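Heads up, the chain below is alone and in the form predicted on its own; it's given as structure tokens.
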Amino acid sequence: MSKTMERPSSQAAEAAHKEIIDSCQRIYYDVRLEAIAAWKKEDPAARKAVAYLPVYAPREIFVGSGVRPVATFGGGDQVNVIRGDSFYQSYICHLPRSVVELGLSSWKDTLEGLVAPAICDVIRNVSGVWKVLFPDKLTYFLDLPQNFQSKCGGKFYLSQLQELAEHLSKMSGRKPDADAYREAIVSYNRNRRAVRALAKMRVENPHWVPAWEYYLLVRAGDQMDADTHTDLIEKYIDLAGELNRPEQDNARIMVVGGFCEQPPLNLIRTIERSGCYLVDDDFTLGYRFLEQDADENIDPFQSLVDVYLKHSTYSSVKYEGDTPKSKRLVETALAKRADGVLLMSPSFCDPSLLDRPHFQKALEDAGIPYSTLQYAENLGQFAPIREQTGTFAEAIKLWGEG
């Protein structure tokens, strides 16, 4: 039964909403990057596209250097991995297998290169395999700093950004221009503000923003330029309150652990259908990795260094020093008014699984219910997970405990 009476939605709002979600779904299912290939064909000499792997990459450097950044999260449940398996042992995550599989098929004719940000040893290995397979393409391992002092980690990261810009500019033929990088920062600041506004709406009215739609909206930025993506999100936000979506008596759940290899879309829908409102997660974390705007009035490279060092979110791929991630997790769960936390990790994901015991202890000490599960990007059986998360949600509602 609806908790609140809501005005009927207009047909125009419903149609506009459907158009937005349909466009986002087309991007989500385009793992072979057919839209990017079509975009490049319009001007093959000038248009260049370079992919980047999760979790975070400074897209401003790509755009300012005249290159289209393309977020790639593997093949999900849409790719039959055959050749990719031959490059990796069985006890690592699935993501690198599908990345190599796609690289050897459709991506090799579409992408000019791949940037692999530092996450773990597996992603470092992906960059090495890619370099061997495609020696004529750009392969860049972006070694993100784990020291957050400006005189050490900041100096190192600045050199990384400058080197990446040099490689990308050489590829595009565009002479590095501070104004071009600054304009990119302005666009991506606006984009991050839109994503934060969408996340805030999700916390305040989770029945307006289903988790699977939120996920698709953020993932739409995989292939879009920043301004187009921002306009899409802002249009969705404007429409959300006009739709007739009654509030349900669901448990408010926060999900942690899916920052790199992504869950299948149907897994997100399954969790939601089991009686959970997902009020926060770390899927597609790179789109909101920076929690504040980068300074638009100083040297653009230094601006990106400063905001990364001082205002990037907590994550299992970051060293937190004197600020334990487990403490930040509890603070976030309380701020989002989460009834419980789902610790949801990809199989064999060392960063996520190594943090899990610390997270569990912190949640227990704070009296916050939690449950755990594992998945792979190509997972196809969701019934056991729906039963588990449904039981978790019911336990929270009935007894306030996991």
Given for the second form:
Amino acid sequence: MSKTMERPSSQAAEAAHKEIIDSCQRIYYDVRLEAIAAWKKEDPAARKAVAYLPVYAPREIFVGSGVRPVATFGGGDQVNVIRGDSFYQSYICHLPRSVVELGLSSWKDTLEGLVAPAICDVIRNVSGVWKVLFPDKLTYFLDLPQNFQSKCGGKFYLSQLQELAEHLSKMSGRKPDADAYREAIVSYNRNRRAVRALAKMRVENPHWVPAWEYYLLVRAGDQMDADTHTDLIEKYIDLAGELNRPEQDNARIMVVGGFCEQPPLNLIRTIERSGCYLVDDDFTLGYRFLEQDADENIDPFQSLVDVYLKHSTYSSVKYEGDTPKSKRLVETALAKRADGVLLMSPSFCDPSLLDRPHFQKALEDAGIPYSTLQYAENLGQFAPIREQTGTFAEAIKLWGEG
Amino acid sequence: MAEKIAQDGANSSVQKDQSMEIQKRMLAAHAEKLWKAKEEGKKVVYTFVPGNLTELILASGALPVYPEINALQSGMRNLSADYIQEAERIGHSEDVCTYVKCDVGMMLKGNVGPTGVKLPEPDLLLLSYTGCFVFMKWFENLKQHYNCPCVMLHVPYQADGVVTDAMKQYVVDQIRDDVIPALEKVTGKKIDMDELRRRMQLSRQAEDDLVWTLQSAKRKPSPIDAYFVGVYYIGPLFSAFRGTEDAVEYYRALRAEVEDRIKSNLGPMTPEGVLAKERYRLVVEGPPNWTSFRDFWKIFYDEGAVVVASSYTKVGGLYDRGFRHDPEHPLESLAEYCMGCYTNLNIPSRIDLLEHYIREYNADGFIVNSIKSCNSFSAGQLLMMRELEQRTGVPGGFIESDLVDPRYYSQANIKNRLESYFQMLAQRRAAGSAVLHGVS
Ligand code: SF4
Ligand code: SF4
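Next, report the structure of the form predicted together with its partner chain; the form predicted on its own has already been given.
What follows is the whole complex; the chain from before opens it.
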């Protein structure tokens, strides 16, 4: 049922929009990093690329050190994992398999290194596996602090960032220069503002920003430099209201738990088509991990430390301190006017699944409907999930009307 | 069919009883203290085994409780299945660490510990976060149930196989600025640093004797099994007794017992008596299964397989690689201890360590027991196995089980695999001696 007046979109807007989404889709499907390989080929001596695993890594340090950060979320459903499976038992999530598979094939010639942020035991051990497989490449385990006091966790994190910068600068041959890091902060602040604006738009007008388009747009940042990515998002935002996208009678759903291994794109579309507007999700949480700008006027390293300690979002991979995550979850759901929450975890994912019981309890206490489901990045059967989320959306609408 | 090779050794069984008796007495006394804790106004601190700060907890006058140990004991006493089910009922997934679920289930069912005595609720959760991310999630879950403070000790990972000054300083800062004040707040008194030093001195003595005991397995035949019996040996030092006179006494007695075994040229004890003939010397990576511990062990001793070194007996500290608690530098030493536990080592260091064990302990083979619900241990083990085979030429065997979820333990499957593995070792040995005797 359409709630808003239909008005035709201009052909120009449609075409520009299509162009944006097509370009994002090309990047999304380029899990073998062919575009990065081509970019490097133009100036092999000067161009270096280092990938980082979910959830968050300070890309400013890469860029300021003269290295292109490449976000990787594994191989999705596009990689036929053969060798990767011989590295991991069946009861370990799927992401490290496709990372190893890609590492042993196309990535090894394209990437100079891998940064593994401290989020779970699997990623931690991937960093060791990488070291064994690629002893001549950089493997950096970024031990993000779980202590959020400046003089303690802050001091340690600063030493981590400096160490990472040293490795990267050595790789690129660029002399560390505070201005370069500061410029990178300016670019990424702008980028995060754009992503936040896009996220806000979908809260306000979810019919303008379908979840899969939001997802593709954000994921385009995996391989792009910050400014190009920001321009793309801003262009999309400008266009979004001009398209003829009537509002549907969908349930407003918030999705939580998929911050690392990603669901296949078609799963996101399936959920949406089953009658849900995704008003928030944490699939690409790293792009919004910092909820405020990093200070552009102080020492850049200290600035990144401060913003991480004081203004990073709550997440299953961060110690909650005195504010339970479940409380933050409920607050977020209310702020985004979510009718329900989908607790959606990759199979065998400890950080996500171990938060589930207290998330459920908090949602129950707050009277917010929820449903749980598990997926793997290479999931191929969507019908049961369509059935589940469709029923969930219907039930929410019924309860809502009652 | 497995050869029956265990025999009774009257002399050694008396000795076994002696060391076990001491341990039993220690456990009973600790259980009683916990039981009376609230009545006597003692504060209770829940914490984890790897990277534990037991000396500090004891010096503060509080009593430690280790949820992992409750879970493993629940597994051994066939209680874990129900607890796990209870945790799954409130939304825990089938796919996550079963220690967490066992503990949560036990708590939901009234927090009656494995010995049948109700455990006191914690006054403080000391989240010493060494070698496993699940610890953080575990206590975040407990925080929801217990209305008590939680203090986090984030222990950096040895990602490059080294402890840097920044890492050490970070841990020291947290112990000094967070952990000690939290303990003092809960107990209402200042920690006496001399008492801490005294306890660390006691730790050293016990650590020396544990190392001596574990290294006795370099002998042929080995007087001990460093896995199935080793888990009993590490108990006091990895838990509530490090830094106590009791632990010193226990390890002194244990050492004397093993010295006697060596003099008598006796092999390790098994539940069916002394192992008469050592046929295979093995190194084991990964924790054991607790729900069928005896049956699991039997597969080994029935074949004359002795575990001469294991990584699991290093989860609470790598003392055999030289670390000792240092009373002269208490906080720095606690920090180093936390960072040095086995699961806080990266995969290359774990491979190096196992290689060292295979060579130093003259192992014929190594077994990886991959625990379904423990990513900290399991993610990366297949690569470790391949590397170890390549480096040492010693064949590896791979089995899968779980710590405390009986659904993931299949005796028939594991027995089949291990028997084939032992056959392969026997064939290799026969082929090797045939080559040696020029008849290949
Ligand atoms: S999906 Fe979960 S368990 Fe797997 S690597 Fe990511 S955070 Fe770790
Ligand atoms: S995941 Fe493994 S190391 Fe971590 S708490 Fe569970 S059993 Fe222990």
